[in-house]
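First, one chain by itself: the form predicted on its own, in structure tokens.
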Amino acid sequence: MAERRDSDSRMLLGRLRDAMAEDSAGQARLNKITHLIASSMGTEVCSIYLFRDEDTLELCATEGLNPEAVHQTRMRIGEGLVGRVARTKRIVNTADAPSAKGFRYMPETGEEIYSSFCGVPVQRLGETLGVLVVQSKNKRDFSADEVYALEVVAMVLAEMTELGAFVGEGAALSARHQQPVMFRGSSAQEGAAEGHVWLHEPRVVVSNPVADDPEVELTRLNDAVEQLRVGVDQMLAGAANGDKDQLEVLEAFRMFANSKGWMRRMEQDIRNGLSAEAAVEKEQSAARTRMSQVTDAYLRDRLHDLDDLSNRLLRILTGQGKETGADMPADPILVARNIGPAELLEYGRSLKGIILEEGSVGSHAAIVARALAIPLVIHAERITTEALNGDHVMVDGDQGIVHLRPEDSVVAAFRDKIAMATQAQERYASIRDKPALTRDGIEVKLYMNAGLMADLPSLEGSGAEGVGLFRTELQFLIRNQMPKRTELAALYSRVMDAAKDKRVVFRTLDIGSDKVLPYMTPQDEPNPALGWRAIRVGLDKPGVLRMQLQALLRAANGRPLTVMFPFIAQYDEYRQAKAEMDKAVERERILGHPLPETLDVGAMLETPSLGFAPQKFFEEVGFLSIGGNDLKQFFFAADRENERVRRRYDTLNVSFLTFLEGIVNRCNSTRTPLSFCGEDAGRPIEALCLAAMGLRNLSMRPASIGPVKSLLRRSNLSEVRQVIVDARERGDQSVRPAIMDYLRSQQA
């Protein structure tokens, strides 16, 4: 019986590919589709619905209902028991359609004489793209073997939408990946950017869904999947003395890779007439379906790992590894689910901007961006489903918008922002080398942040006064294993050495929460921003700190050096990262190495509790420098990564600015050098209230320098103080509509 069941799976499957084989349109191809399926499974209707666009269907093919109801009928996702089946991506099977929950008449379609009613999700990796229905007059429910056979040629469907069979007719016949798309996710760094684009890993294609021989494809499939083993079995014997967490994903992926279930699932998609990478995907949909709805995030990370596999597994199927022949556009836009910093850097410069559905704000895919100075966007859900290598993008890193396939109205504003984005470039370099002076004779120094030796030559076009921030845990988290001391006294050297006789300040190892070693054991903690982090590992374990110190000095080399410890959140925490520095000054002295010409050290406040030190801590301390990043976000205990809820809270907050003017106060008291370092200060209306609050160092990235520059040397600090002052007399909670107010007054 069972084989008999299988037999017929695969005659249907057989006459579906005969009939894609066929020299015809794509609306005659969907109606021979539904005549066979509706032919050989003995109903009276079978119907295909297919997404207009992300939130209607439309009736695209039909065997028994009313024809003129085709590309007429249209539901939103969620009406009717079709739409139900789209938004839930679940099979809705009934005897009773009329009496099922959230049933919806269509008169048009002339469907009131069928009672019976079966509808099955057409997914591609977890996505759904339409939904495939049989009615019968009879009622009944549908065995669990119709179910299956249904839901083995909605995945073919799935297939042959994806290869633009049904490009013909209607507007939901045009291919998949020919439609204008608008993401709207996360900025993640600055900027606009419109190229063509690029895609990190090409997504595999299955270009024969159905295969004639199962038992060649059961071969097939086992051969893979012990090359797929034996590749799992190497990963573990290779880290076998590796940490403990590693171990465990590996261990995971094997469980995946010699589990009998997904073998079983798999094997009986291909006697029903699969191939066996349409056998693999149709298990992968499967598991990406599940992932969207589990919110365990063990569960995830399981299914994560399942997802992977499958990709590894398809990748040895068809042979398509990550090098498919094409040629990188000349203005690529990245776009991955997610990337590393050291894979980031291989691309380089060449990249003219980033796409990526996950990330966050201080990933280390970000820091890369923000050093190359390159738009982008995080959060852009489905954007590897949707786009294709070569497809026309533009990147709107300032709103977080990606605009995909765009119209000419969309490209024809989009360069028009590009244009005069360009025309203020120009502005600001008539500048370049002119002070931030404002209107009432207040100097602002203007410092760069940098983290790569890519980031100095910007050091002389941005007109920076020098490098306020020196992010050193690159060199580290782009690597495999710990960076040797002599590899890192060079690349600082280098760094001194680009930046000429301009201050460079070099911040310690900055490693925990969100950036974590590859070579490092990740530690288990349910909120690791407030966790061990920065100085925190600095201090427990010493060595790496120590060895930092020592390149630094050996690299300084004679010259005037500058360090700074970051995450601070006490005094005595202060007092003993000095000490180790001074300890490794005392070391080099005794190896008889020349020690710095001068050697400033200082701490970052990236917590308020360091804003309420111990006078002697700001007497003693050489310089300070306000995080912004991590001190709004614990000000306002509003984590940045969480997009709910960090754009609920203003940096011109009156409550924010008045903490920063109690710590102006207490640096002016002890003459303690002080800045701002944070995307804050590369704001010009923030850092025109930052300088009016009295802070007269803003550190930011080099594209933001012109900008602020810009609108400082055009302002009256004074004047800003005083609308500053007075809205918070008046109770206003943020300054900002005072200071726009403001701002427009003066330019009338």
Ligand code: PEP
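Throughout, rigid core stands for the largest set of C-alpha atoms superposing within 1.5 Å between the two forms. Residue numbers count along the first chain shown, from 1. Everything quoted here is computed from the prediction, not taken from an experiment. First, how it differs from the form predicted in complex with this ligand.
- Residue 103: CA moves 2 Å or more between the two forms after rigid-core fitting.
- Here residue 142 counts as shifted, since its C-alpha moves by at least 2 Å between the two forms after the core is aligned.
- Comparing the forms between the two forms, the C-alpha position of residue 711 differs by less than 2 angstroms, with the core used for superposition.
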Second form
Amino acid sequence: MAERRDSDSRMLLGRLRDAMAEDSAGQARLNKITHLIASSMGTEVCSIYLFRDEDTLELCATEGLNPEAVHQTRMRIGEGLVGRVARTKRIVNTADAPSAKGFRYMPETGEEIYSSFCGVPVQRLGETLGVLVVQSKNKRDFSADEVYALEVVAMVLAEMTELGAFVGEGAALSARHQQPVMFRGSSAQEGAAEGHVWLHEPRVVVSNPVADDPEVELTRLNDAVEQLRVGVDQMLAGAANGDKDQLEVLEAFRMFANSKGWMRRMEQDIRNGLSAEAAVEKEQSAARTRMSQVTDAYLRDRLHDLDDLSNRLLRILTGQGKETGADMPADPILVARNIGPAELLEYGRSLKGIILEEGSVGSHAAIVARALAIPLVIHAERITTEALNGDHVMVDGDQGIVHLRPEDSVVAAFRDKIAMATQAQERYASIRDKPALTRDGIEVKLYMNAGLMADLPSLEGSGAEGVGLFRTELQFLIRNQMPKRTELAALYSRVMDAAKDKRVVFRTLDIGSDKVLPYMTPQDEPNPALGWRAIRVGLDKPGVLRMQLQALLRAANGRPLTVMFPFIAQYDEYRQAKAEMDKAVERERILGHPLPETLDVGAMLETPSLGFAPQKFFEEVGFLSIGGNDLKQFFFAADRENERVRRRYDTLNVSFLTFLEGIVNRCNSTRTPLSFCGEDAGRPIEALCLAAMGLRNLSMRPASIGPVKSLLRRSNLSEVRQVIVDARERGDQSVRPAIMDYLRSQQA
Ligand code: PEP
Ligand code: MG
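Same protein, the form predicted in complex with this ligand this time rather than the form predicted on its own?
Now the full complex is given, and it begins with the chain already shown.
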């Protein structure tokens, strides 16, 4: 019996394929398909509904319903039984449709006389493209086998839709991947860019969803799975000492690669007439649908793993590697689910923009994108399924919005925005060599943050006074092995060469929390941001710190050197770190190496505790730099990585500004040089308020120097200070509204 069913289903698929091969228009093909399905299933009705826009389905072809209703009957997602299938992505199978929940009577189709209804979603990779429906007059429940056969047919329909087989008149049949789509993600690096899509991992194209000989396909599937298993085992052997997360992923891979259920379902699909790759994709699609429905993070991760594994299997089966032969466009905008920092650096500045489905503001990729000043939008859901290589795309890194295949009106508006930004850049260039001198004669020194050699050219272009923060961890993060002292020394030396006489503040390794080195055993900490990180690691396991200090001293080779330690929470930590520096200097002296002409050693103030450190600390430390990103997260107890709480507390909150003012006062009383190097220093309004609180050195991304300087030069700092003082006296929570009002009144 099973044999016969399989061959029935195969026969239907074979006919479908023949129908597709005929040289007919999209509509004729769809009509033929509904006819074939209805006759093969013995039902009076077979209809295909496809989405015409995000939430409207349209009847696109039917056998049995009133032909005049085609392209006329429409329903919203969730409306009627068809809409219910589309919304829930679940099959509706009922012998008594009129009594089923959600049934909607549509007189134009003459549908009331049909009592049995079976609708299955037409899905590709978890995305619902439409609904396939069969209906009959007699009251019957469609058997599990029939439903299953319909699912297989729906899968082939989805593939064909994707391949553009049904392109015809009307919105529902307009070519997929040609319509404009807007994605609302989050901003991880500001800036606007226009260009063309470059997929980091191009989608595998399945061009033969239907196969003639199941035996051949089963052998192909088994061979490919075997190859996959061997590959995963090799990866596991290679990663035996690797980090825990990676091992966990690989173990999950192995579990799936050996999963009997997974194999059984794919084999059954092949017996029903699918090709090996279509069977893999059908499973992948089901996993994606489940992925969108489960809330448990662990389960989602595992489904993600299964998705990755399916991709690998598809690549083995189709022979399609990452290399598709496509040429990278001249203005590439990278589209990926996620990307590692090393891969991103390989693309380097050739990219105009980056769009990720996942990622986080603090991820390594975001750090690199920021260092390269490439606009980055994260959480652009489903962009990898929608975008095709070469698609026209616009990235709004300020708003976190992406326009894929934008309409002319959007293009025009977006280009205006870019032109305005360019004009502003020109204005900034004209003040590049001028000081950030306020109208009331106070000068604020503006420095830039850096982390890569590639950042250094910006020193000249931005007009920065120097590098206020050189994050050394990027060099550690982008490698698979701990860098050697000689490599580091060479790099630091080149950084100093490039900076010429300008000061560069090197920050020693700041790892832990979100920054995990691939070659260090990760710590299983309940609260990594409050955990073993930065100087805590450096002091507990001083090997790397010592190596780095030596590399810095060698790089200076007699030139002035400035070094600061991250995340100093108490006086003692600074004393111990400084003692390491003194020892390193002493060792160099004994070895007869040149010592720095001057050596300035400071600390980052990133925890509120240091603001209350003993007076002696302030007297002893060479300088302080406020790491506002961390300081703010600890001041408000709001995780800087957590999108939900991150924006809840304003930097211009009166309590925070008052705290900063307290630090300024303490530093002034001991004449301790003070700067601020968190992201807020690069936001003009925030920078203005920081300056009004008494900060005279700000370090920021190079691109921010122009806008910050421009606003400072137009401002009267004592007036701004008065606005803040008044707001504080009034009991305002944030001074932002008052400052905005003041700035507006200045413009008027
Ligand atoms: C900060 O915390 O503000 C800072 C500059 O350091 P990072 O962002 O690298 O933690
Ligand atoms: Mg920090």
